[in-house]
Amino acid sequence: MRLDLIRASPTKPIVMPTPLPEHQRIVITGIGLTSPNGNNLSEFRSNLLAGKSGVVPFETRYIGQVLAGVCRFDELRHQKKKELRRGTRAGSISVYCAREAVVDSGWDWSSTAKDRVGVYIGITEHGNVETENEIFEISKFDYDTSTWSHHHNPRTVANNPAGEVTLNMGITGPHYTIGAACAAGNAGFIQGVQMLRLDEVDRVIAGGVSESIHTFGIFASFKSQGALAWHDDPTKASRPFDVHRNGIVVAEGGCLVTLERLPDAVRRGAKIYGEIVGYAINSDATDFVLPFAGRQADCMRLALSKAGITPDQIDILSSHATATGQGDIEECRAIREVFGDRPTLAVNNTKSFIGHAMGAAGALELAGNLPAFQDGIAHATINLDQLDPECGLPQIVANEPRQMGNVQYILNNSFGMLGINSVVIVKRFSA
């Protein structure tokens, strides 16, 4: 592939790569989603542009009182009793997500080749849910392993919330997961696009899931970290870029799109929300759980340079902020470093309203990014009552949605823990 110098940076050139063919095009045609503030994409964005948060008291396991972003949504829509309870939360999650999706998509379900659709999600991790739930009811005989389900092992296998779809939904095309993270949810859509690209599949169903509230493992493990949130008030606990900011607020929830080639949405006249034009994955390699700048505003960068753009085209970026201290001072160090004061770019964080998703956190931010290629309308950063000096970007959309016009193209930010970095850029359809 030939590439054309097109811009300089400090550490490395943004270029621009030979104009993709169509077949290669690839865009985003239905989203399935459950939330602490909505359980699909029509209520999710509503509630993101009336400032609602998602974030309620919960109780957890040996730790009692936390707060946590819950998802309510109807189990029993896509599956029966009996497979809820030899299944697990997140495959449930993943289930609901993948056939909202699907509808939404406006896929002939009934006449897909279901061994040319690839399912890959993505999840910061599996399996600590069903391993606490099986030791605390063992712990009830003595430690009686004999008493252990077996359906431990199904339940906490990897792949489980990409087979647990597979099975429901008849799909005998490739499926697996993508531990990235909290970087996952974006990890699962550039998958699905290389996926497609490879001519591998010819569908998609791909983004993140969690299930992270049902272990107490997370909040003791943020608690003595000194990093999980607490407010007197569960709706302002979420606090990303608040010089009064105390940790993260753990949430539940999934995001899963339909992907497909870009010949095969036009031919069948499908909506299209959005086209993937760029994308980046890349490491750290500094430390178990501090992020670092540098490594982040390169990711940003490559995506940049993958997608043939330059910074200043970017409208809407979508954080990752986590309203850790040193987390959220890094990502403005690198949002800074790539696209320095430029006031027409919006920042905004989605954390602020359903807390962090963990593994589904990058997908479900995208997507309720999505609707402003319609709207015009970057959602805000809620609880942003005291701007932290450290992260002074002047671009942050704070408390109130800001009108944009006309939406061409959005970056969304995903990092998560052991220095992984993962960022996408959608760009408003065209022809």
Contents of the next structure:
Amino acid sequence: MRLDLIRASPTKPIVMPTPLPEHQRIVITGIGLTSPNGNNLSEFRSNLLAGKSGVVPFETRYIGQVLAGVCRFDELRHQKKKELRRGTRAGSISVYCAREAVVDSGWDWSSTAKDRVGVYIGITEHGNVETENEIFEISKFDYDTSTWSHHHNPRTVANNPAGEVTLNMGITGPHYTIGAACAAGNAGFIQGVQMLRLDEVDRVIAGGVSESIHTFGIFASFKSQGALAWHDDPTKASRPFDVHRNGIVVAEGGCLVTLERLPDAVRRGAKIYGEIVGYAINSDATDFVLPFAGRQADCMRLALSKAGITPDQIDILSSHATATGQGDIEECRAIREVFGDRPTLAVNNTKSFIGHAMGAAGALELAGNLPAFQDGIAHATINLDQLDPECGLPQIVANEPRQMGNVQYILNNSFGMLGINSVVIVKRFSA
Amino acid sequence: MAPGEIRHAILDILSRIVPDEDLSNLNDSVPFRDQMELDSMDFLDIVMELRKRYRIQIPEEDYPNLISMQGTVSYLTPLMKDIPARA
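Next, report the structure of the form predicted in complex with the partner chain; the form predicted alone has already been given.
Next comes the full complex, and the chain you just saw is listed first.
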């Protein structure tokens, strides 16, 4: 048994865990995604390495033109027109990502025991889009509530995105969403790992999705908060860590992965993207919206301790930074507290390319980094023209990808409102 | 609206509700559900669209009149006789 100690907080040491038995080791074997700059991992990765943004002008109800990350995937690849009409955008994104992930995994779907498949999808919110649409619709009828759609409830129940996946794919195992603000993508992965380790299911489809750009409310609320980004050049609007950053670019998107136990993946000769070796979720308990570096640092330390590794073993840190003033500063403070100024760490930021994909953010940001295990490159944080001295991390990969060589560990930060923090650590898999 | 125009209006509604279906060979005397994938929520969409487009309120006890095109047109003809056809 390993008895190494690392400090989880100034007052509370944590004992590193005993190495897990093989059947408790969980690996990622398939990835399905849609992001504003790519509809599969290969396209997404290519555009991240090429510095290509997916942020565009976007018309939204009542407000007019805003900037957003907009996905353009083939909705009819896996759904009928009727399914699209009946369901939600989040459901459609989920179905696309789930189907693509399963194809990528190489699972023989026809022989898969559907009652042993679990679907766990992180969401920042769900139902705002559908409710807003209905209110707009009945406004055309003098607010006659008899014109309110009977589809409203099935569209707005919180499990909708995951439920649409089960309906489309005939999955009879458990499904639900995990509401975790912008920490939701990581939370979906964590739920999947836990359910596999508990032997509740044998195969998992997990990650996060967001349809948030289709409600004006999220834009209006960020604008009222002084946290909605604008730039005359949309591709330069999302600029985490830059001194001239002026807020969030809201994006839609989704990323779902297939998870399974290592022995199952090895037995079938699966392609393994990486092993989820550590994770943590904690709460700031300080403020509705303001982040808190101390607890973010605790969360990273807790994930490191669960992984049984020390900070100097992390090669790439995928940051959460959303390009808000205080948020970026707090996360940099937390990273500095845990990792110091170790120059071999690469800190990057995917939101600078696609905006903030809310419930999908953590999932997309991790997925975009996973190919680094093969190509040895950390993609950059673009639009970083002048580093904010208050962020001041020397490890930020600014504007151009960085050759890393052998990448062993990736740490993915995802934080959200109401003070929820989540961290996932993935290890390169080698047989 | 004349019966033919009502039929056209219902076809237009159906094309939105069941967009994957080929409605060109619809048999008017056969129940909709025997000819296409149309569940109870879809059926309620027909009622909703009639309400929104033509301000026609159909009481629940009359829903059985709407099971086929023939029944629907017969039921709606007196209700829609003073409604002009949509362009």
